[in-house]
Structure formats: structure tokens, C-alpha cells
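Taking the form predicted alone, here's one chain by itself in C-alpha cells.
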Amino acid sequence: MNMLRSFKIGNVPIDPPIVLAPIAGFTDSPFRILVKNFTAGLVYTEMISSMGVFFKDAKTFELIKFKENEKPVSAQIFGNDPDKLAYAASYLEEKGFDIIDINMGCPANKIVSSGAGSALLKNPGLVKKIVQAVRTAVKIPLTVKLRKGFSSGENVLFELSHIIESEGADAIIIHGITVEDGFKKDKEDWESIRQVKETVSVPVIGNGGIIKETDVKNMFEITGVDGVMAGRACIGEPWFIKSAIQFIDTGIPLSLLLSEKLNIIVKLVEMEIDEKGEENAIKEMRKFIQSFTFGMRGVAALRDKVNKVGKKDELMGLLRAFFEVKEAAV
């Protein structure tokens, strides 16, 4: 079995078949680019809002921002309008972006109060409208991102699967666990991929528990999926995808030196100044900062002192001396 062919969503080509997941708050266009660098196969926006795409809502186009290196990039929608999601669609397509994603999986109460993300599981009826809608709207391939199910025990996959690939969606891509099971590892159940892969003709992309190397390898062997989608593990190594492309290739995961996980640290502060402005970027790094030092001695401090800094030289100057005294000590 040939885990890294490459495969197609409709005419746009992915490779590596390892793409970047949306995740709010983190997959800004900055650390798209970073990911993209470390060779992801396809990158996705943060999720982004029908309702405010159709009603002009500025913070909804800072969301939008795509350069040319992310190239693919698939913009995910959520909604729980049919026409609103195809005015959405139609308009993210005319902004250049290579695919649509309709999230239909998203947990958040927010999302799901709103009857948007995983709330349209309990509706098939509601689901093939808003993929007719969307399909007619646009000429770029479609795709649909799902969970398992809404309640613990519950797999609405077949079902909907079936009605979203007959809707003319080009790639399904499958959580496989509840809403209710939120993101527990155990209760993965990459089984219910595996058969969704075997039923349907349109590629299907598995998703949930890739935390390491060996997870986006076992990810292929067990559901026979066209591609798997990475992201809790970017976030902290945004090298994830390239480290488990070398897993598979040799068995032996990426492993940086302190100085390069500095490089890329300082690399993703230059481009969100680019991109957000510094007083902006400063505030956003510091989420960023958390996970890619996770785990390491002396952090604490260190993220007190980076939530009381406002400039980039400070910034830079924390970072590296941290990084310098865990260099020394290694």
C-alpha cells in the first residue's frame, strides 16, 4: 500500500495526501504558510461564517486573507441556510480560493445552537439541501467535512455519506466520533471510516486522534482512506506533517535541533507582524508560544513574562534566551 499517493478532489491535485485541518483561532493565513512550508498536501481557513459573509461582517473577511504560496487552499463554511451558504460559497470562489468545505461537524455550543456545524447531523433532509444549493452555486470542487455521529453510540456516516457524495460533493472528510464523545482518543472509531471508504466512490480524508507520527500512519493502514487530515499535532509542531511523511518513508520521525524550532518560532512572529500589524501579532503569538513550548522545563515563567510583552524585540529577546539556556543545557 502506497500511504503518500497522491490523489485529486475534484481537479485539484493533493500531495502529500496530508492536509492541515481548520482550527479556529490557529489556522490563520501566517501559519498556513508555515505549515505549507513543511509540505501539507492542502491547507484550510478557519471556519468561516455564511451569515457573515453575506452580510459584510469585517472580522469575517480578515478570515478570508489567502496568499498564493498556501496554494491549495480550501475555505470551510458553516451555516445552516442553504442559500446563504451558496451566496458564501459563490463568493469565496469569485476570491480565488481552489476549494469550499462545508463543516458539518463542528462541536462548539455556539456552532450548534446556531442549528450550524454538528447540529445538521440530526437533519439529512436539511444536509442535501444546503449540498444541492452549494453545488449548483459553484464550479470548484465541493467537499464535506462530518462527524460520527451527535449522540455517544450513534453513526449517522452511511447515511449521510451517501447523500453527499449523490449531492455531487467531491471528498468527504470523516471524524470518526460524536459530538458527545468530543475528543477523546479511545472513542475514535476509525473502523466507521473504513467503512464509509469502502462505499462511497469520491475520496474520503480520515480525521480525530492524529497526535502522533505513528497515528497518520495507522490512520492509512486501518481505513484505507485517500488522504488524513492533521490538526491538534500542527499546532505545537507545525513540522507534524513532514516529520510523519519521513515516519512512513523511513520509520524515523523529524527531529530539530532547539536553534530550528527558534528559527521557526521567530519566522511565524515576522509573518503575522506582516500580516496583523505588531501590537496584533504580539497578542496572537502568545497562544502559539504556549504549544510550541509545551512540555518544557521552565515555561511557566516564560509564558508570564511573553502575556506582559508588547513589542517584537522584546518577544524576541525572551525567546531567545529561553531557548538559548535549554540549548545550553542539552
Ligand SMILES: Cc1cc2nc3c(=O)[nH]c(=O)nc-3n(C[C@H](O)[C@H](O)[C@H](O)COP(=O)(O)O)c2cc1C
Second form
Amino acid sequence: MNMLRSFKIGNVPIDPPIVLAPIAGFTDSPFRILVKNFTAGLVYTEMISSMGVFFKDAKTFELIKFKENEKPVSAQIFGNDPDKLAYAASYLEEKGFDIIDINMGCPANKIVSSGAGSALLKNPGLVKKIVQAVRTAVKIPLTVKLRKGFSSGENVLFELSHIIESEGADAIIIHGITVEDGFKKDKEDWESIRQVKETVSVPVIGNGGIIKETDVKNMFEITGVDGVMAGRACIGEPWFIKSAIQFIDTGIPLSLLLSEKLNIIVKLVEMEIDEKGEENAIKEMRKFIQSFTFGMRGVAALRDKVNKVGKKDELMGLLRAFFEVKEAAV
Ligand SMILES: Cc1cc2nc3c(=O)[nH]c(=O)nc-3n(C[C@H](O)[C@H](O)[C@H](O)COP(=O)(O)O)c2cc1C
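Having gone through the form predicted alone, I am curious about the other one (the form predicted together with this ligand); can you provide its structure?
Let's see the whole complex now, leading with the same chain.
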């Protein structure tokens, strides 16, 4: 079985078939480019408010920026009004995105209470109207990302994936866990993903519980999906997709030197500064540095210092000192 076979979402080739998940607060344009350079087959914006697009909200428009070297790139939209979602999708198509994805999985209270994200899992009639409206509004491929269900034990995938497919979506992304079960690895139900793959004819991308390279291989083997989507693993290790590919090919994941990891962080700092200016970029980098150094000795002290700096040179100095001390100790 060649699990790294490319596939198409509509007319867009996904090669390799491992993609970066939308992660609010992280998957901005510089981070997407970084992960793309480690061979992601597709990258996603974080979820974009359809109301924000409709009302031309400045913060929403910040999320819409992308660069040509990210392509193919999918814009993920959220909302619960079919007309506003259709408007946003059409606007984003015009901006040059390759794919539109509709969020039907976000568990955040603010989103759910507005009837969007995972609240849609409870409303098949509205799911139908939304997919229909967005499908009519755009020519580029359309996908939907959904969770297994809302309440623990519930599985709405069979019903919803058939609605989504029959209304003309080009692929379905399944996070095989309910909203109530949150993000618990032991509750990830890959069997539910396999069942969808067996019953729909559009490509299926499996998501959830990808922590190590071996999880990517297992997801392909257990579910038979066309593609695998990795989220949190890429946040701590932007090279994760390349490593997973190497693991599938050779049985050995990538092993990077600390100096190579440092260079990757430095590259991200530089791209964030180009995109957002020094002050904002240095603030943005705090959360990334926390993920990149997760579990390393001395990280709490590094975090305290990083949280106090405001200039690129100071940040670089801290990072170099931290990584060089570590390299010397190896
Ligand atoms: C901090 C955070 C932000 C997220 N933001 C989004 C989002 O904007 N849109 C979305 O569809 N999913 C979002 N997700 C869910 C991920 O895309 C993904 O479905 C989930 O993390 C499971 O994949 P993983 O186990 O590989 O991380 C988010 C998850 C986290 C942890």
C-alpha cells in the first residue's frame, strides 16, 4: 500500500497527502510558509469569521493575508448564516485562495453560542443550506471539517457526511472525536473515520490524535483515508510532516540538531517581523518559543526572559544562548 499517494481536492493536487491543520493563533502566513517548506501538501488559514469578512473587520482582514509560496492554501470560514458564508467564500475565492473550508468543529463557547462551529453538528438542515449556498457561490473546491458529534458517544458523521457530499463538497475532513470529549487522545475514534471513508466517494482527510510520526502511518493504515491532517504536532515541530514522510519511507523519523532547530526558529522570527513589524512579531513569537522548547530543561527561565524582551536582537541573543548551552551539553 502506497500511503503517500497524492490525491486531488477538486482540481487541486495534494502532494504529499499530509496537511497542516487550521490552528487559531498559530497558523498565520509565516508559520504556514515554514511548515510548507517542510513539504506540507496543503496549509490552512485559521478560522475566519464570515461576519468579519462581510463587515470588513480589520482584524479579520489580517487573517486573510497569504503569500504565493504557501500554495495550495485553503481558507477556513466559520459562521451560521448561509448567505454570509457564501459572501465570505466568494470574497476569499477572489483573493486567490485555492480551496474554501467550512468549520463545523470548533468547540469554543463563543463560537458555539453563536450557532457556528460545532453547533452545526446538531443542525443537519442548516448544514445542508450552508453547503448548498457556499457551493453555489464559488467555483474553487469546497471542503467541510467536522467532528464526530457534539455529546460524548454521539456519531453524526454518517448523516452529515452524506449531506455534505450530496451538496457538492469536494472533500471531507473528519476529526474523529466529539466536542464533549475535547482533545483527549484516548477518545479519538479512528474507526468512525474509517466508516466515513468507506461510505463516501469524495476524498476523506483524517484528523486528531497525531502526536508522533507513527500516528500518521497508523491513521493511513487503520482508516484508509486519502490524507492525514496534523495540528499540534506541527506547532512544536514545524518539520513534523517531513519527519512523518521519512518515517513512513524508512522507519526512522527526522532527527534535527539543536543548531538546526535554532535556525528554524530564527527563520520564523524573521518572517514574523517582515509580516507584522518588530513589536508585534516579538510578542507573537512567545507562544511559538514555548511550543518549540516544550519539555527542554531551563525552559521556564527562558520563557520568563522571552516574555520581557521587545527587540529582535534581544530575543535572538536569548535563543542563541539557550540553544548553544544545550548543544554544548549534548
Ligand atoms: C489552539 C487550537 C486552535 C485551533 N483552531 C482551529 C481552527 O481555527 N479551525 C479548526 O478547524 N480547528 C482548529 N483547531 C483544531 C485542529 O485543527 C485539529 O482539529 C485538532 O487540534 C486535532 O488535531 P491534532 O491532534 O493533530 O492537533 C484548533 C486546535 C487548537 C489546539
